[in-house]
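Just one chain is shown here, as structure tokens, and it is the form predicted alone.
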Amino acid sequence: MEYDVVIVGAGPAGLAAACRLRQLSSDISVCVVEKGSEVGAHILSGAVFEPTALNELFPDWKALGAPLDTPVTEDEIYVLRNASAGIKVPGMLVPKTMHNEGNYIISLGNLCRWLAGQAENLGVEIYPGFAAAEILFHEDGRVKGIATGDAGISASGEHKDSYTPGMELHAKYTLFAEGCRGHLGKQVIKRFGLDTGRGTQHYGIGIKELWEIDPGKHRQGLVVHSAGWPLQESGALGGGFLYHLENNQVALGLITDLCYANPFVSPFEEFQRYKQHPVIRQFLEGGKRLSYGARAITKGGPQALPKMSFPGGLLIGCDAGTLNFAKIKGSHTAMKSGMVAAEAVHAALATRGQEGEEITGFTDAFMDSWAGRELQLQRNFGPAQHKFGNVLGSAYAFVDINLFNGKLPWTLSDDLADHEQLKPAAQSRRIDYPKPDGVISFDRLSSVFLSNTNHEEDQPCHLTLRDPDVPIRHNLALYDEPAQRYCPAGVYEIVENSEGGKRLQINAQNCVHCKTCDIKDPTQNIVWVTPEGAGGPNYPNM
């Protein structure tokens, strides 16, 4: 099938690009493919949403019924000193990027469903349940489009009765908007050397739950952020959040930076501990857990942002790394990157004879937008956290952002990749995590159940190993196989084999598509590839 523009991923960046393209011209044919079973099925974010980009894209979004129902009314930030004590930080000492006046607490999945409706009203074709599995190229090396994955292939590679071949989607321009650590975006970066001369990209893993709590404890519009315990005990970095939505619901989670060094750290277990802190537990007691999910975030800042253009396409949103880590927000910057991309593509398509040529000015155009300037202002926040820790790093950020408005004449860097930071198990402190109580804290499998994750069992495993022997020969011996701990879904297990030895068992059916294994595996031996379309989690309102 032929289109003017094909967009991979129906997240905020991809949908904003699709909407803006059709706003600019009803003659441009636009197709969006989405691997989730429906738009929003794979969308997970905190989420406190800054409406700047939405105000530009749909100034009348309130009249159109956008699901922004809970404006932020209160901001609280805590430094959790230990398992029982915490200090509330005065607002005057908080970096201004952490203030949320004018923002909304939302379900990003529901916002994407609404954006998809607006896109379809504008004439965009959206195909959920179709995973973009392969990049297609012209003979001269330009991107030609994508091919969706075949369905109905058995684990042994044979065609089943349900076999359906994939479809080729050709386009003058292909926009990759897959989110953090995109399967195809990663290939585009490598093929075209888009990260040449750029800083090292960094990531975090965000684990989130949605709860219905006692109405007497609910404070609609309250935003709580925290740093310190429990991650500080293992030397890990990151922080927690708890947001009071409408309908007596709260969204809470913990973001663990994937630069941690101790291979015994389990981000999932750290999150279970986090919920037991009195600052958080007070809201959860007497409540009911409704949903669970996990997703990696890209947090390297503008110094790690790759070149975003290449012959035949553009890289947008978190596929490139446009999240503002100082704000812990990426939806507004992702949307803006999609809107700038749409304007650049529209101009290119209007120039006869240049369709498909590289839009070389796109990266500069994005960085010259308010979103790019915002990222530049906060560029030192993440590296400062890595160099000085959460508390001192935040103090540095206060001086840098509040007092100097991000204009200090230097840019901090952190050149050691997350997967290179693990220390050997023999040099690390083993962590004995408490057993879940089934009331506030839970195990992985019951959590994955709440994510509605499902994959067709008899299909090729989408968690591939470059060398099947590495987990046992190297990772288990040196790091006690950290995959069994960093995975938030219980995908990786070390089990006894029939000869009395050990092997790595991959429970791919549990995978929630967070991409942590692809990022943190110390040998970069695990490669996440897309499974059949419609597989994975089915988040109703995350």
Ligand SMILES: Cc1cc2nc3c(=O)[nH]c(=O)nc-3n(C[C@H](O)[C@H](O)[C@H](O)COP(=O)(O)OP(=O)(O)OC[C@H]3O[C@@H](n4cnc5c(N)ncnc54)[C@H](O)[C@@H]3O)c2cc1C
Second form
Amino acid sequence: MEYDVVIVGAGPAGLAAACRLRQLSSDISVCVVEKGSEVGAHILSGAVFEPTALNELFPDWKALGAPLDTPVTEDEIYVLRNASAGIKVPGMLVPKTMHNEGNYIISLGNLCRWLAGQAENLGVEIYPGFAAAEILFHEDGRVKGIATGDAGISASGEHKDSYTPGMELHAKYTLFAEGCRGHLGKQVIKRFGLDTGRGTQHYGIGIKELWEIDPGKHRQGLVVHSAGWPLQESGALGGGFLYHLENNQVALGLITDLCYANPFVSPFEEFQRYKQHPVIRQFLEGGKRLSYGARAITKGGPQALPKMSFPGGLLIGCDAGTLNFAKIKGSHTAMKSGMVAAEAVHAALATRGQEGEEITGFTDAFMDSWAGRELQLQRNFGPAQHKFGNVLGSAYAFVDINLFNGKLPWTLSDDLADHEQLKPAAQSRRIDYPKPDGVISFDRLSSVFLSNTNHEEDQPCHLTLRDPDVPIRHNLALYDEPAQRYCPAGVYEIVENSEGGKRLQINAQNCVHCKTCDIKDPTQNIVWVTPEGAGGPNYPNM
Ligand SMILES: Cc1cc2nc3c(=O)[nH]c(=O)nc-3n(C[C@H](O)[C@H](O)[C@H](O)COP(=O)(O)OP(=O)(O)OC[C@H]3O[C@@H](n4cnc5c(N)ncnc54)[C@H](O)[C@@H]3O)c2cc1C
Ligand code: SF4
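The structure above corresponds to the form predicted alone; please provide the structure of the form predicted together with the named molecule.
Full complex below, order starting with the chain above.
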């Protein structure tokens, strides 16, 4: 099938690009493919949403019924000192990036569902349940489009009765908007050397739950952020969030930076401990957990942003790494990158002879937009945390951002990739996490159940190993196989084999598509590829 523009991924970046393209010209044919069973099914975010990009894209979003129903009314930040004590940080000492006046507490999944409706009204074709599995190239090396994955192939590679071959979608321009650690985006970066001369990319894993709480404890519009315990006790970095949405619901989660060194760290168990802290637990007692999920975030900042253009396409949103880590927000910047991309593609299509030619000015156009400038001013927040830890790093950020407005004339960086940071198990402290109480804290399997994750079982494993011996020979021996702990869905288990030895069992049907294994595996031996379309989590309003 031929289109002017094919977009991979119906997240904020992809959908904003699709809408903007059709606003600019109803002659441009636009198609979006989405691997989730429906738009929003794979979207997981906090989310406190900054409406800057939405105000530009749909100035009348209120009249159009956009699901932004809860303005932020209160902002609280805590430094959790230990399992029982926490200090509320006075407002005047909070970096201004963490102030949320004018923002909304939303479900990003629901916002994407609404954006998809707007895109369809503008004439965009959206195909949920179709994973882009392969990039197609012209003979001269330009990207020609994508192929969706075949369906109906058995685990042993044979065609089942249900076999349906994938489709080729050809386009003058293909926009990759797969979100953090995109499977195809990663290939595009490598093939075109887009990260040459750029800083090292960094990531975090965010684990989130949605609860319905006692109405007497609910304060719609309250935003709570925290740093310190429990991650600090485990030598890890990151922070927690708890947002009071509408309908007596709260969204809460913990983001663990994936630069941690101790292979015994378990982001999932850290989140279970986090919920037990009195500052958080007070809201959850008497409440009911509704949903669970996890997703990685790209947080390296503008110093790690690859070149975003290549012949035949562009890389946008968190697939490139447009998140503002100082704000822990990436939706507004992802949307803006999609809108700038749409304007660049529209201009290129309007100029004869430009079809598929590289839009070389796109990275600069994005960096010159308010979103790029915002990233630039707050570029030192993430590396400062890596260098000085959460508390001193935040103090540094306060000086850099509040006092110097991000204009200090240097750029910090952390050149060691997250997967290179682990220390051998023999040199690391074992961490004994408490057993779940089944009330506030839970185990992985009951959690994954709440993500409504579903994969066709008889299909090739989408968690591929470059070398099947590495998990036992290298990872287990040296690091006690950290995949057992960093995977938030219990996919990786070390079990006994029939000869009394050990083997890695991969429960691929539990995978919530967070991409942590693809990022943190110490030898980059695990490669996440797209499973059959529509497989994966089915998040409601995450
Ligand atoms: C725990 C957590 C909390 C966060 N909190 C906030 C917050 O409070 N505020 C904020 O602004 N931001 C927050 N973020 C960041 C924000 O969610 C992201 O920056 C934003 O979602 C990025 O948008 P995107 O469109 O680039 O990617 P995504 O939102 O990840 O969307 C990508 C889409 O592409 C689809 N896709 C991927 N690969 C393929 C493929 N090969 N074929 C077809 N479809 C594909 C995915 O299924 C998905 O629907 C948070 C993130 C996390 C994980
Ligand atoms: S297998 Fe990998 S991508 Fe899937 S849930 Fe586990 S860590 Fe995330």
